[in-house]
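To begin, one chain is listed below as structure tokens, in the form predicted alone.
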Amino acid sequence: MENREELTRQLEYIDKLKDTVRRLIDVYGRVPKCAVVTFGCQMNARDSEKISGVLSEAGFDITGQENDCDLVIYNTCTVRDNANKRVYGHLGTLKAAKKNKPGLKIVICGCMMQEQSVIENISKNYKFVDLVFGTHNIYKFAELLYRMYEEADSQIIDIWESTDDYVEDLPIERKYKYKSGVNIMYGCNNFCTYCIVPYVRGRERSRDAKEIIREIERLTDDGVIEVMLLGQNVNSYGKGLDNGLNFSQLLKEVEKVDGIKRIRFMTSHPKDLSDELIYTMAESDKICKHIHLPLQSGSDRILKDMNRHYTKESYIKLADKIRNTIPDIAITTDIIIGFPGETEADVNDTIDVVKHVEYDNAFTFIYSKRTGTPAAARPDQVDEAFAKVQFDRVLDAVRECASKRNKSLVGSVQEALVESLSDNDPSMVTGRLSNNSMVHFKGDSNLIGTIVPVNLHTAGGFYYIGDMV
């Protein structure tokens, strides 16, 4: 639940920062610059958002240069081995930066802190680390953050196993003016034998859709015309709340919001989404022609050793129930190559999904170990070089159905919110779809957190080129 009591306390702790930043200002001769580093997904980058908020709030300059910075923070993700070692990397490079620069402040957090043998490696080998702390008490960052300048002599490591509660009203700094991601649940109860998230997350906890509905209305009065609703498993929120509305309840309500014109949500599982859900999606003028609906495996064998709790036949069901009811609607999806145990006729069933689906996009991984999960236990663990054969087969699969699906759009008319100038060429804006497909086109920086027609004229990998109508 919300905890009322402790956004005050912690709005409290924001103006002593605010005496901090103002010392630090005398120590320094000018305003003490931070950097927030994002590791993984839409949820850390909202946490991100509340952290940057908080210290915006207080006086700190956010320039998003590492190397140039009084205090740096790691927003971690721990999904996949690899994003554990791209944490560690930065860390030795400060370490170096911290020698030169002994008033440099280091702070870590986010999903791979609830891991304890990270923890245990981070007090024994990065004692130059000067905060810890975890998923379950990021409301607590101005407390924590203040003692680390004004009590603290050595390193901080505050990590909770669990919580019920969570402070939503801290400020926020948003990466974006005109759309914003906001949690409308936390946690997972799925526990499948690869995922390392309900250990670190906690388990599910649904927000009340009042005060959801209080943010984003909040949202649209500062300018915001697109939301995205968050959550490990979006369609069984709601379960365990007194008001009994669900997640396509919930949408319809978000659809009343004036000033909202666009709605966004992931991610969906495919256990739980219902035809409540498609037809909702069908019927709204507001809600994207986009779903995530995660495969991970076409394999009914490996599906059940993965715990996914669905065959491949009934995703297939499923899949051809959304495109039937939803014709223009776009379908992307999460694809896990090289579970323990997982043979070649394994990626062949999943081969056969990704054909009949027609995935607009896939984002495929090689299997991550993750120490403390059932399949990590398991000794079938898949041989590296096998694993790539058959990712890049899989890929092959994926490329040849988006490219597909991608040109079906070309010659037609689509609205596309302007998202920012283009990286390649400042004469043109870049855009999103309804599709979450991306659009380059001509057009200046006046056109950002608009929504206009492009007319669609060429199709690239995952994009369109197109003009403004």
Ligand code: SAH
Contents of the next structure:
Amino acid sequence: MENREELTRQLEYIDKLKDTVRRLIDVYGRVPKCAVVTFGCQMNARDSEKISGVLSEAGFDITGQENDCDLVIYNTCTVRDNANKRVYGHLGTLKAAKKNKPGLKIVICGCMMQEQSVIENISKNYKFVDLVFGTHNIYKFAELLYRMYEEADSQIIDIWESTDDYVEDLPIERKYKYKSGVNIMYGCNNFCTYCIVPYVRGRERSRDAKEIIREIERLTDDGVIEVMLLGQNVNSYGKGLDNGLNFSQLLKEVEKVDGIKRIRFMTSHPKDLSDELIYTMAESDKICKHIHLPLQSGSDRILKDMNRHYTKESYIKLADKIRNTIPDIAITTDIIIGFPGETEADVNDTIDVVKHVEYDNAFTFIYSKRTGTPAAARPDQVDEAFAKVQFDRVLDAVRECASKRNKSLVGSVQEALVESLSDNDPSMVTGRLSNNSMVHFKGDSNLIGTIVPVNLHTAGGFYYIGDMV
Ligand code: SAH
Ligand code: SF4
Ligand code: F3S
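To complete the pair, please output the form predicted together with this ligand; the form predicted alone was given just before.
Shown next: the complete complex, the earlier chain at its head.
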């Protein structure tokens, strides 16, 4: 449930933090600088915007760099072990930095903090970290930061096992003026056997459609023209809500918001993807021609062990239906290689699906054992070298079909939302097509945030070169 009382409380803490910032200005002789460093997925990116919102409202300069600031916040991810390791790497560097700059404050939050073993490690071996909180109480950030600065003489750790509450309408500092993520649900109930997300993000909770629309309307007032609706499984949106809107109906409501020109969403679980959604996408002018549809594996045996609730055949049927109903749609996916018990034959099934669906792009991951998940307890973990070889086979197949698909729009004119100046050439801009491909073309910074027609004349690896029409 949305908790409005808590909102008032946290807004009061933001006011108190303003006094803290004034005090810090006296000490430093300048505005205190902070850096928010984000790991992980779009959900975490959105959470970081919430953290930045509080900091900015309180008066911090949020443009600081990790190696030159007075306060650094790590918003962590733990979906794979390498995400985890990177955080410890950064902390190691900061330990030395703090020796030279004792006033430096270090905060860690996010998914990794919801793991008991991590908390034990940080409280024992990383005492120089000033504040630790988790995913469920991120809305208490203002209060916790205030306590860190004004009351604490030792490390503060505040982790909750779960919550039914969420607090909306706290200040948010967006990374992009013209586009924004919007949470439509939190948590996950699917318990895929390899995955730690349900343990660190808690049970699935859908936000009320009216609240979502209200947030999107406010975003459009503030210049946003593209929204990405965020959830671990957006296709199960609305389960457990009284007003009964499902995901397709929610999309239709979002479409009615005048200022919105483009709608994206992440992520779609194949088991819950309805025909209604496919038709809604096909009929819509605003919903982008892109769907991220994680496959994970093409082997029925592995899919069953992963608890994914679909088969190779049903997945292929679904992908075919999507391609046949929505011309020019890009389908992207996630694939895990090296799940316990996986054999070369299983990987062949995965490659079959890759070749059949012809993904526009795919993120491939070597299976990472996550403590506490059912798959981690299996005795038949696969050999690392074997996984690497299989990974390369899958990657080859992915590259082949992606480069084929990435030529498909050459010669056509497509609308691009201009996102930035090109990295390599300041006389060019980079835009995103409806199908999520990028295009580079001549233009200047005035175009950023606008949608323009572009003639795509050349295909690069994963991008196009074009000319504005
Ligand atoms: N909710 C989304 C996925 C979120 S995690 C969905 O179900 O599609 C993003 C991706 O990380 C997953 O799709 C999966 O491919 C990958 N992943 C999750 N757990 C993993 C693990 N233990 N090892 C390797 N990859 C993993
Ligand atoms: Fe993880 Fe599966 Fe939930 Fe996705 S749907 S977050 S992979 S448990
Ligand atoms: Fe990582 Fe948490 Fe997202 S574990 S992938 S940041 S939900």
